[in-house]
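The data below hold one chain only, encoded as structure tokens and taken in the form predicted alone.
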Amino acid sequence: MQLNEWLAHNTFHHSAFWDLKQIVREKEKQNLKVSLCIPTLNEEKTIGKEIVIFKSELMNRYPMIDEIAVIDSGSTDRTREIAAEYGADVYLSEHILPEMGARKGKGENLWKAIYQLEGDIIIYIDADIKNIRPRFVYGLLAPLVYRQEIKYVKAFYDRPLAFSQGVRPSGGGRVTEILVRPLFSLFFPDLTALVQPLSGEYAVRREVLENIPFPIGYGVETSHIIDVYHKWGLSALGQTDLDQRVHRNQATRDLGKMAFGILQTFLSRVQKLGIVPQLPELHTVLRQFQVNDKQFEQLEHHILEEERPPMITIPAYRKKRGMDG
């Protein structure tokens, strides 16, 4: 497919998918059960908000979604109550296939979910948006139910950031642009059709989900998006534009850590596939500095993006799903 062809064809907005009830009759057609997933770490302020509009909309009024769950990953807030109280499933990622162990990071509470959660597709959600609105679920499942070849669909929008005095119109997607679009740009310039590759909203059949490695940290969304071209194509990926979301502003420095993590995975990546055949040993600490008392105080941080394997290869999933037998 080439690239003006695909995002003709494979780029999408919100608004045309507003018949609420035909997507719920296509589902039922098909008989997908669709799983929502919130991975979670100390998001009391807003968890509460997101599992209130899409229960009452996108389960009581039209029933759209099967389950909701959030995978928490040891919130010390009320986070875990809160989403509780208002009706959501709510595990400790810990307490999920405990015998691979617990690793800390937003990538293994989504390769967890695979095997917590019952859905055909599952639609992952991040649990810091202000300005939430069913639109972030439906405008990203309608494409995989009305396109049988698309099964991987990633959300876009205008990103202002949240501060105490209010919302910056612009801003989000930093690392995109300076890191994420240049390397794409330089490997694989087809994936650079995607507005905002880094976002952390997306729909994907549980088909790819369980044939794919998860990086357990900042990675897993570049890698998905490599691994799904790889191995299924660009017309397999679709985009939605969900017109804004809001969110809260990260510092440089905490950007900082999520590019080195990326940029980990990245070069993993080129290497496994052939393109790059030898990388020399990369280095797992990264070196920030800020001033503390007129002084220049050194910071390092180690920062290694392990990666979980394809769920299909765990026996306990395999078990669990009825593979061998």
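Bear in mind the structure is a predicted one, so any value in this text is a computation, not a measurement. For clarity, a rigid core is taken as the largest C-alpha set superposing within 1.5 Å between two forms. Positions refer to the first chain, counted from 1. What changes on going to the form predicted in complex with its partner chain:
- Relative to the superposed core, residue 293 undergoes a Cα shift of 2 Å or more between these two forms.
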Given for the second form:
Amino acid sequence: MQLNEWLAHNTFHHSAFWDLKQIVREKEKQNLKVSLCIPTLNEEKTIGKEIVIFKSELMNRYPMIDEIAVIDSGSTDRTREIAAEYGADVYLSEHILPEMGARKGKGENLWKAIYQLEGDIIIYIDADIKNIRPRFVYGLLAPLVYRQEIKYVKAFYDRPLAFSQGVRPSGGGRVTEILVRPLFSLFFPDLTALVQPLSGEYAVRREVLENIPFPIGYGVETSHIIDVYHKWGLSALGQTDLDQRVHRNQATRDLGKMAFGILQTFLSRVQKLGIVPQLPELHTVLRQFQVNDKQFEQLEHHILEEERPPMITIPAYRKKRGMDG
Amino acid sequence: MAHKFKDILDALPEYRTAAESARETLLANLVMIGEIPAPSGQEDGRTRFLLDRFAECGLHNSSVDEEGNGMAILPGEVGEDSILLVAHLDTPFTRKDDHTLRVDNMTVRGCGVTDNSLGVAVLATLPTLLEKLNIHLNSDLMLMGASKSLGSADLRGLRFFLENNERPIRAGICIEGIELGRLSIGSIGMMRMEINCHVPEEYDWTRFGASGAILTINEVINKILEIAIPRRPRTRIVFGSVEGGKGFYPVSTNAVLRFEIRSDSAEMVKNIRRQIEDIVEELSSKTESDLTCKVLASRQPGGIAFNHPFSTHTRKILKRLGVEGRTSPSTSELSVFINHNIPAVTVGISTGEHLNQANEKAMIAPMFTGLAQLVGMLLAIDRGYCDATE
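What's the form predicted in complex with its partner chain like, now that we've got the form predicted alone?
Following is the full complex, with the preceding chain placed first.
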């Protein structure tokens, strides 16, 4: 599939899926089970609203989601209490597959969700979205319900506040435009068609999720895209414009850490795929600087992008899913 | 189905339980409505949302009128007359204010949550609740999100509707987010006024006594405070806001004072208005600044009597729900019903804090009692218990 063809056929706008009853009918016809996973760490300000809206609109009014699960990394605020109050299934990440140990990072929660949740499709939604609406879920789910060949649908957000007629640039956040898009342009030009490859909202078929490894940190989205592209081709990817997303803005310094983790994952992928020869052992410390009383100080961040293996290789998962006969 | 009033009272706990089971629906509606900014005259986003909800619930005649009111009808079994439930769509916040709402396990917080996003959310949720309870009214139930209600918009939405409506309306209920237990059965006389002070650019600032617009407005306030206010009929002048100036040192050239005259007597309101206009005229000539006085809104006193069946039965419903009813006058939508001789009351849905501030807060638990109260009232009206006895 050519890039332009992909853009024309696999890029959607949520408004195309306004008929929620039709999505539910199609989902039921295919006997699909859909799980919603919200990874959390101290999200008490937004978690209640997310669950209330999804439960009311996409479980009670239009039965599109079969389970809502919060996979928590050990919040110290009231995230778990509030989520449970509104009927989400709340899990502490470290309690899932305890024999595999516990790692810190969003990717860890996403990976463990594959074991814990029952859906044929899992939709991942970040917990820090201030303007959460049902479209964040059905916009990602619908392409999977209507198009069998699509396996992984990413969100992007593309509603300018003001624009006159004509051509306008469209793109992702700072890390996407400064790091990920240049890297994709160099090594995987097809993937540049993804407007926001790092967005935290996506819907994926289980057959894909259980077969790909999961970096536990910042690199999880980048690695997913490369792996899905490599194993199933560009046509397995889709993207949906969900209009606007209002969320916390991150400081440039935090984006530096994110970029460092993504770069580790990216280099590991291109090496594993044989695109670049053996790389030297890479350092895992990001150094940033600050001035304290006219003295420059070095800040060291240890960022190691560990990776969880494909879930299908985990015996407990195979047993739970009845895969070994 | 409750037929006797006692049956309605006995069923109130069941209504409250049903309302609790619709918690997510109510809260989702509250969040989705509350996060749409709706300054007066710009309520179209909320209207669209409300109409979508009405359509999803299968209501009839879902429509927007010329003034931007959004409404729909839940047809009654007989449909000879209608009960009109109205909640104003607008809030006192601007589009620039952060309308993000926050939900925790006890509260919903954010701009406009109680005034009046909760009232509108109740309109959006009520058809679902009535369906859950398998309640079918004999009268048509008209649900209306009223536009252009607050401040100088002066209830234009509801006014327009009642002036042009041809359906017989048996009774009206105005829904406000807070306070649960509030029962307004009448309107006091009210006049909402604004005094503007403008000092011309060519003003001679070296002149003795030159003061600027803020001090002139201050002088206006002092003079208004000298007006003799009687104890009977009960009368008050409520100063709402003062604006003026641009910083620390420039002498202010513009200032605005907004206030309301409230009284049980329409004559007293008029009398005080005349005195204030005299003050404005006098100070305008003395200070050489341009002082103008505008009436932005007015209400005639009136309403149903304390012992009107609508009032007494509503109080009984509140009492049975364990809520202490507090009768207080209103100057909002209720007064429009009064002008059209339609028996009406205003009730609140929940308790809350920080009204009209960015950290406005509504408690979740009382909302279900508020909804049960509404269901009880609808049935009481529908079965004729609230009709005036001859």
